[in-house]
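What follows is one chain in structure tokens, specifically the form predicted in complex with adenosine-5'-diphosphate.
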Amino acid sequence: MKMKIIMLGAPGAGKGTQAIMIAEKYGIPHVSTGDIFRANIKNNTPLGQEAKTYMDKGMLVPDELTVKILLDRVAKDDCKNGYVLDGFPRTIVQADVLKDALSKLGDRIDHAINVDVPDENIIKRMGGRRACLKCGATYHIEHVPPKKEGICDNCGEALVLRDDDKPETVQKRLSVYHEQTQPLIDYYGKEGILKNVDGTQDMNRVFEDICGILG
């Protein structure tokens, strides 16, 4: 099905894990630019060393360097059928230049599924959740266990707990998401296309709601 998909929420509400199961289940790419970061970190590249003192603060990456990045990565080929975008757009600024990209090929998002969880379930969230850094599986210590302790189920890679979940900064980065992100919920209202999904229930159950949406 071609179908493209925007997640919105805050840090932790779970957009990854859900965009993974969309991804899967409708044959799209997850595209994740805190994974690409991610990567880039890993693996020593200028970007990822610009991106690592954003990151590690708790900020925005800046729009003009995070949007370039996006723009390449759903040019590639196996984003022509579609994709579930999980973490961009992040603030107005980047909204509006990928609607402008879409609008000159002649095409828009079909669907922004906001990922509803309050601030004080997200805290709780981030310090259990464990990463892989080698394909961007994500797990909850209680809620979502690997089912051997510290590896990842797909790709045997060590867990780990990103510098960005330490507890000072998952502060600061729902405070930014406040003020820089939560505005998009009303920009995708206004465009007809927002759906709202409850995202403290069991993950299955919001992966449900979601496939309602999606049909």
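Because the structure is predicted, anything quoted here is derived from the model rather than measured. Residue numbers count along the first chain shown, from 1. What we label the rigid core is the largest C-alpha set whose atoms superpose within 1.5 Å from one form to the other. Compared with the form predicted alone:
- Once the rigid core is overlaid between the two forms, T45 counts among the residues whose Cα shifts by 2 Å or more.
- For D100, a C-alpha deviation below 2 angstroms is recorded between the two forms after rigid-core alignment.
- Superposed on the core, the two forms differ at Y54: its CA moves 2 Å or more between the two forms.
What's the form predicted alone like, now that we've got the form predicted in complex with adenosine-5'-diphosphate?
Since only the chain itself is given, any partners or molecules it might have are not part of what comes next.
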């Protein structure tokens, strides 16, 4: 059974974690656009060189090139039974470019799964994160607290609230998401492939709900 899946959801909704769990359970690759950009640039591929010319100037990589890099990745043998897309598409324009490119190959996305979490939950969830800048360990003051408050279990360094996780930064990221990415929920709803899951539940319960959808 082929499974080409797009993960949707606000930043901090937990879609990346779910994408990794889906990939492991169903034996399909977790395809993160950030990872494939980095791999192409590191390996100095023609597509990577082209993307780097934009990134070096601080510009966004055009949608057509992003989709080219993505299609190059999903054409590899390990994707023959499907894949989980994480971080793409982010806009309606990207969704259209992807749809056209796949349809030319006689292919299409099978499922779009939206991990639905209200903004206030996300702000609280991300505001509770703490990170160790020395060893990279991450914690959550409620869900994964360190043994000693404010101190990393691994290396004893002080834990910090990253700028990315501060409420005002999270609010800005959510505003961008609502403006650019949330319209994709309607888009894939019209395509008839959208399924919503309640992302406020325990992580394993969310995963059970997703597996119920995928079968």
